[in-house]
Structure formats: structure tokens, C-alpha cells
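Only one chain is shown below, in C-alpha cells, and it's the form predicted on its own.
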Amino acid sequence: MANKLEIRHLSQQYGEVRALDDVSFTLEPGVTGLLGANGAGKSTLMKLMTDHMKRTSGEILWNGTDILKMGKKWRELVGYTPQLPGLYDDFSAKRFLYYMGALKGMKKKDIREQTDQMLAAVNLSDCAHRKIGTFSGGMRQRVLLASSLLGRPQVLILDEPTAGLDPEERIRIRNDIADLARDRIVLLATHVVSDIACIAQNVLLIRKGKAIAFDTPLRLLENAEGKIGEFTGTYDEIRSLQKQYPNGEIAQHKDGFVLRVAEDPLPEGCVPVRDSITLEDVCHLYLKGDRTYG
């Protein structure tokens, strides 16, 4: 039977601010993309799921047992890569993993064995003895990913693992994550929608502390049909229209300039898009009005 992580009616209050409001969803092996504006509650959700914060109310169940009852055993099942963590530039990749394994309380034999295995899993075996300070941004992220795999966790929670990477490095990290998700639960928070568009089995959209959508990418795309459209005109006409639809995106096509908008219903004169709806469009539809999402 596949492992299951259930979030039931989870809420978190900071004084008068409700960071999470009655959030419920279920994760099973595979990648779930987590998207939402800055301040939507994503970081709070991840901290609660890793037991780094005391929740206000609700349940987080691992195969039917609340993680609060599991304590250390739960933390041993979770690998977590926070956003912008520090690295020791004078450490080699191998030494850093040894250090992280020791912090996790692993046995020396297991640390030695798994360090080589996890560096191989993220394609860093040839760089194991190089100092981290000489690594590119993508290589540094792969070191962090390898460290989160120590102890062979069943749940991986990754906060912006591709932040600041060039396109080639981002693709490599994305492929690594897809491979790792074959037999474990992965929750991936990102501002780059394309990072999850091709590897996520499910997408969770959070807005102002509420889970407003949780579904497969295909069903989210189907639900957006008839709600994504385009205006075509001269540059000046399109720029004028953008004042009415500030979240619309301008592009230049052979027939002129285009403003792509996500509205329900679509405004008069806006031609529905039929065959090229993207997950980015879905985000504009559900999260419009928020400054940034991901």
C-alpha cells in the first residue's frame, strides 16, 4: 500500500493574522507543485508539515497517525530543503554530507554508504571532493538536494530548489526531482511554473491562506477552457487595454500585438484560446491580483 500524507483542516494564526485557513489535501507518491503569492501561506504550510512549528488547529496524518504523536520518527521520514539555506564553502560536497548526516544522528556506516549514493543520485560523484565554494548555483542546489536525501526520507519538501539557476541547471534539477519522486512524496514550492508543469502529478494553489485548487494539471487546464483569451491590436491599443487588465501578458505575433488575459467571463472582444492554454494561464486565472505567485 502506498504511503499517504493527509492534511486535514489545517489552520495557523499569528496574532490577528490567519496565515492558513482550514487547508485540506492528501499527498501520495509523486510530485505535487505548490503555487501561491509571497505571503500566501506556503512557508507556514511547509514548516508545519516538517514539525518546525506548533499548529493552531487541524491534523497532519502519516498513514493515519498524527505526526505530533510520531515526534522524532516523523522527522526521520522527512527531507527538507529550505529556501536560501547556508552552505560551508570550504567544505567539499562529501564532507558537507557527512556533516549533515551527523546532525541527523545517523550511524557513521550509514553516512559513508549513503553519501556516495546520494551524490551519485544528483550526478555529483565526480565533484565529491571539490570545495562547495567552487560550485555553480545548480551544483550547490544539487548538494542541498543530496543532503535532504540522507536517511532515505519518504517525504521530500523542497522550497524554491531552482531559485536563481540558469535554464540548463534548472532542467537538470527538475529531472533529478522527477526521478526521486518515483517512490516518495515530493512537495515542490516554486516561482517557476514551468518547473512543475511537466513533472507534477498534482498542483496545489494557495491564496491568502486558503487552498483554492488541488487537482491534476490536466483537469486544471480543462477547467480554464473558455476563461483564457486574447485581444489583438496595435501596440498602443494593447498598452491601453493593459491598464484595464494589469495581469495580462503582452506578446508580439505576426498579426500584431496580443494581450492574453484570464477572466471569467471573458470580456467582449476577447477571443477565447482553445489549444494553447498553459499552467501559467491557470495561475493567472486563480491567483490574479496577487503580485507574484509560485
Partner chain sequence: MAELRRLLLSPKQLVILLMLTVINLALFASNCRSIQENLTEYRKVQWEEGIDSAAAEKKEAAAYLKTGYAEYLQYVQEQSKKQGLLGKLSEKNSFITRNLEKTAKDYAKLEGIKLTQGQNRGLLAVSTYTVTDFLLLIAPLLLAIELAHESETAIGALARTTKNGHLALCIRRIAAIALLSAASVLCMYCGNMLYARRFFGSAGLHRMLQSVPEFQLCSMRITIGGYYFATAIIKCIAVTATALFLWIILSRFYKILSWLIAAPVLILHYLTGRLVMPTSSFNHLRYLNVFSALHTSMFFKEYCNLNWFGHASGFFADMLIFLILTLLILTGLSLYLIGHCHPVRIGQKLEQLKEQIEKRMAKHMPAYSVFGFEGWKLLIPQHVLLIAAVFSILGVFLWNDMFLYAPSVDTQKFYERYSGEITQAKIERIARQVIGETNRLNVEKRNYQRNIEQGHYQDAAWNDEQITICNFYLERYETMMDEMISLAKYKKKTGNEAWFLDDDTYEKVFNENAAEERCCLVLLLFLILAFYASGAFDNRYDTRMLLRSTKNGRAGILTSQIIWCAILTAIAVTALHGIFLLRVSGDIGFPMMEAPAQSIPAFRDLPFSVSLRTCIIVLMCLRFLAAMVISGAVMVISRFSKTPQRALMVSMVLLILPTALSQSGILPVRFLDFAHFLSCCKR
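Output block for the form predicted in complex with the partner chain, input the form predicted on its own:
Shown next is a single chain and nothing more.
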């Protein structure tokens, strides 16, 4: 039977602010993309899933058992990459992975073996003995990703693992994650929609602490049909139209300027897009107007 991680009616309150509001969904092996604006509640959700803070209400069940009851056993199953690259500058990449291996309770032999494998997987073998303080943002991110993979965890919680990576590295990491997700649950939070567009089995959209959509990318794309459209005109016309649709995206085509909008229903004069709807458009549709999105 496949592993299952159920989130049931999860809520989190910070004083007056409700960071998560009755969120429910179920994760199964494969990549689940978590999309939302800054402050939407993504990191709070991840903190609750890694048992980093006390939840206000709700349940997180691993194969039917609450993770709070599992304690250490749950943390043994989880690999986590935090949003901020929290790494010790004085450690070398290898030493850091050894340390993380020890913290994960791995055997010394396994630590040595897996460290070499993970460093190779994230293309850091050549820099294994360099101090992390000398690493670029992308390299630090890769060290964190390698550390989360140590011990071959059943659940991978990755908070913006591709932030700061160059396009080539991003594709590499994205493919690695897709490979890893074959037999484990991966929750991948990101701002970059293209990171999950091709690898996610499911997408969870969070807005102001609420889960507003949880579905496969295909179904989300289908739902968006007829709600994505384009205005075409001169630059000045498009600029004045954008005042009405501030989340609309301007692009320059060979026949003029285009303003792509996501509205339900589409405004008058806007030509619906049929074949080229992307997950980006879906996000615009669901998350538009949300603070700092896009």
C-alpha cells in the first residue's frame, strides 16, 4: 500500500492573523507543487508538517497516525529544505552533510556512502571540501537539497529549492526531484511556476491561508479554459488597459502589443486563448491580487 500523508482541517493562528485556515488535502507519492504568494501560508504549512511549531487546530496524519504522536519517528521519515539557505559558513559541504547524517541518526558507513552519492547528484563533488562560506547562492541551495535527501526520506518537503539557481541548475534540480518522487512524497513550494509545471502530479494553490485549489495540472488547465484572454493594440492602448487589469501580462508580438489577462468572465474585447494556456495563467487566475504574487 502506498504511503499517504493527510492534512485535515489544519489551521494556524498568529495572534490576530490566521496564517492557515482549515486547509485539507492528501499527499501521495509524486511531486505536489505548492503555489502561493509571499505570506500566503506556504512556509507555515511546511513548518507544521515538519513539526517545527505547535498547530492551532487540525491533524497531519502519516498513514493514519498523527505526526505529533510519531515524534522522532516522523522526523526520521522527513527530508526538509528550508526557504533560507541556513548553512554554517565554517563547514565544508561534506562536513555539513556528515553532520546532517548524524542528526538524522544514520549509521556512519551509510553517512559516508550517501554523502558521496548526494554530492555527486547535486554536482558538488568537486567542491565537497570547500567551505560553504565561499559558495554561491545556487551551490548553497544544492547543499541543502543534498542534505534533505540524506537517509532516503519517505517525505521530502522542499521550500523553494530552486531559488537563486541559474536556469541550467534549475532544470537539473527539477529533473532530480522528478526522479526522486517516483517512490516518495515530495511537496515542493515555489514561486516559479515552470519548476512544477512539468513534474507535478498535483498542484495546491494557497491564498491568504486557504487552500483554493488542489488538483492535477491538467484539470486546472481545463478549468481555466475560457477565463484566459488577450487584448491586442498599440503600446499606449495596452498600457491604458493595464491600469484596469494590473495583473495582466504585457508581451510584444509581431502584430503589436498583447495584454494577457485572467478573468472570470473575460472582459469585452478580450479574445479567449484556447491552446496555449499555461499553469502560469492558472496561477494568475486564482492568485491575482494576492500580495506580492508574481
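Given the structure is predicted, the values throughout are model-derived calculations rather than measurements. In this text, the rigid core denotes the largest set of C-alpha atoms whose superposition between the two forms falls within 1.5 Å. Residue numbers count along the first chain shown, from 1.
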C-alpha of residue 219 off by 2 Å or more between the two forms on rigid core: no
Is it true that residue 75 shifts between the two forms by 2 Å or more at the Cα, once the core is aligned? no
Once the core is aligned, please say if the CA of residue 174 is shifted by at least 2 angstroms between the two forms. no
